[in-house]
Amino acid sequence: MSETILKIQDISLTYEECPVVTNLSLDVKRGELLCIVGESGSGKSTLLRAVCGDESVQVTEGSIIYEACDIVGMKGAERQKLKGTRIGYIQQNPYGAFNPLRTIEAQFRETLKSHGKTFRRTDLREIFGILELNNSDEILRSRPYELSGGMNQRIAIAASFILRPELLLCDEITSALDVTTAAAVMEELLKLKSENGTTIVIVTHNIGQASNIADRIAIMYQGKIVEFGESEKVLMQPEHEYTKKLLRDVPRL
């Protein structure tokens, strides 16, 4: 785990010329698992869709080396190149990663057509059980806007989950779901990195969460990283004021 496959480098970011992250630098790892934890507002899910190419986030300085390509200087087509096998992306809202007009089933079908994919049902039902979605063909048949919340995020989980990308980004995305369902997704999430390798990094304001699934941990307060470093340290040994009111808060029995 010592390949750096993602660097951040001194970037700053804005919306509108409005600053929302400043001067931030974090690298990841190969294969690891990092949670990058903070309250609303801090910048953490702007980071994320700036890594994406998102085009209403500014890069106003800095760089984003993507295994050694700069991100922030690609055209976009080159960038668009990146996402989906190589660089994946679950976004908090889900109702934003699909046509509200067309069924699930030509969305997934679109989706892996478009990374040089075959479209199996078999697989399709396998990552729909682990993810609690039953009745997989009446889903397939049906249109986002027939379908609830919780169940258009699963869907999201699920359309990134069978592209199998090598570094999958993660905004809050069990936020929407039970307790029960939101365990079953970070359960796969820590098979997808056992099993395939793949890089995560997942963005979340819950630090307990964080606690049981992460290599290391970033702590974003105000746009910054306060605090950064392995898992257990950060959370026995936390050092900034912001990460231990945060352990503070965590509910205990």
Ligand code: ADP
Given for the second form:
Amino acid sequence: MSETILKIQDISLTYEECPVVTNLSLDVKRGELLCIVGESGSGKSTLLRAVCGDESVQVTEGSIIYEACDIVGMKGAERQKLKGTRIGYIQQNPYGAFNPLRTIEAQFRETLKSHGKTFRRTDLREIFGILELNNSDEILRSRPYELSGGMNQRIAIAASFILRPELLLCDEITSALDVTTAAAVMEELLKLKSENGTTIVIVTHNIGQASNIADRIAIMYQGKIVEFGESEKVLMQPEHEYTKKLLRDVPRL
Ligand code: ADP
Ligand code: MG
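Since the one above is the form predicted on its own, can you give the form predicted together with ligand ADP too?
After this comes the whole thing, all chains and molecules, with the earlier chain placed first.
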């Protein structure tokens, strides 16, 4: 098995004709926790969408190699198979993951079934408890529109944890959560990494958060990676002006 699980080579991404990411390269090592840090609008979500094969994003150049397969050339059905079991994706918009009108239980059942797994209330109770989703029976009977954004976000997190993907992409997943729950989510991510060897990519605008958990940090600015390396190196000896600015703006690491 290669040490690199995901290799993004020289990609350019657009919406319709509008360029968002240009000639970006990035590799993700098996089993690492990589944080991509950048300000709002720098193209972080667009990059993750491209990795998931989201058709709203056009890949106009380059390749996205996941375990020796180029995702860019893949057909819809092939991509669908990769998503969920092998590549998990927790979106920034917590309502985006679910059908607003169907119960959480129905959606859990369907998702697990489509990945060849069985729905068990006891499995759910544990992860729901950790994420402070108390009263899991009531939550399972609810529909997304009846729950808050923060709850939907935690339910989406629970769903992706249960599916145990090899690579988990997390897009600003703690921004709608309070400090305690956010810390619990981060702790669970670290546990997934150490106990299951899950490779994790976290997108965030918060370099302080990245500094606590990342093995490596990539700094993204205006659709490009401007700095990339071991966390300690990026945090202690930043080279790019934008990284230095981000670090100055953090209260105290
Ligand atoms: P980030 O996640 O870093 O905040 P995004 O990837 O969401 O950045 O957005 C990068 C740029 O792409 C922004 O200028 C944004 O307005 C634009 N953009 C994002 N989503 C869409 C979309 N669905 N259609 C057109 N433009 C988009
Ligand atoms: Mg975003």
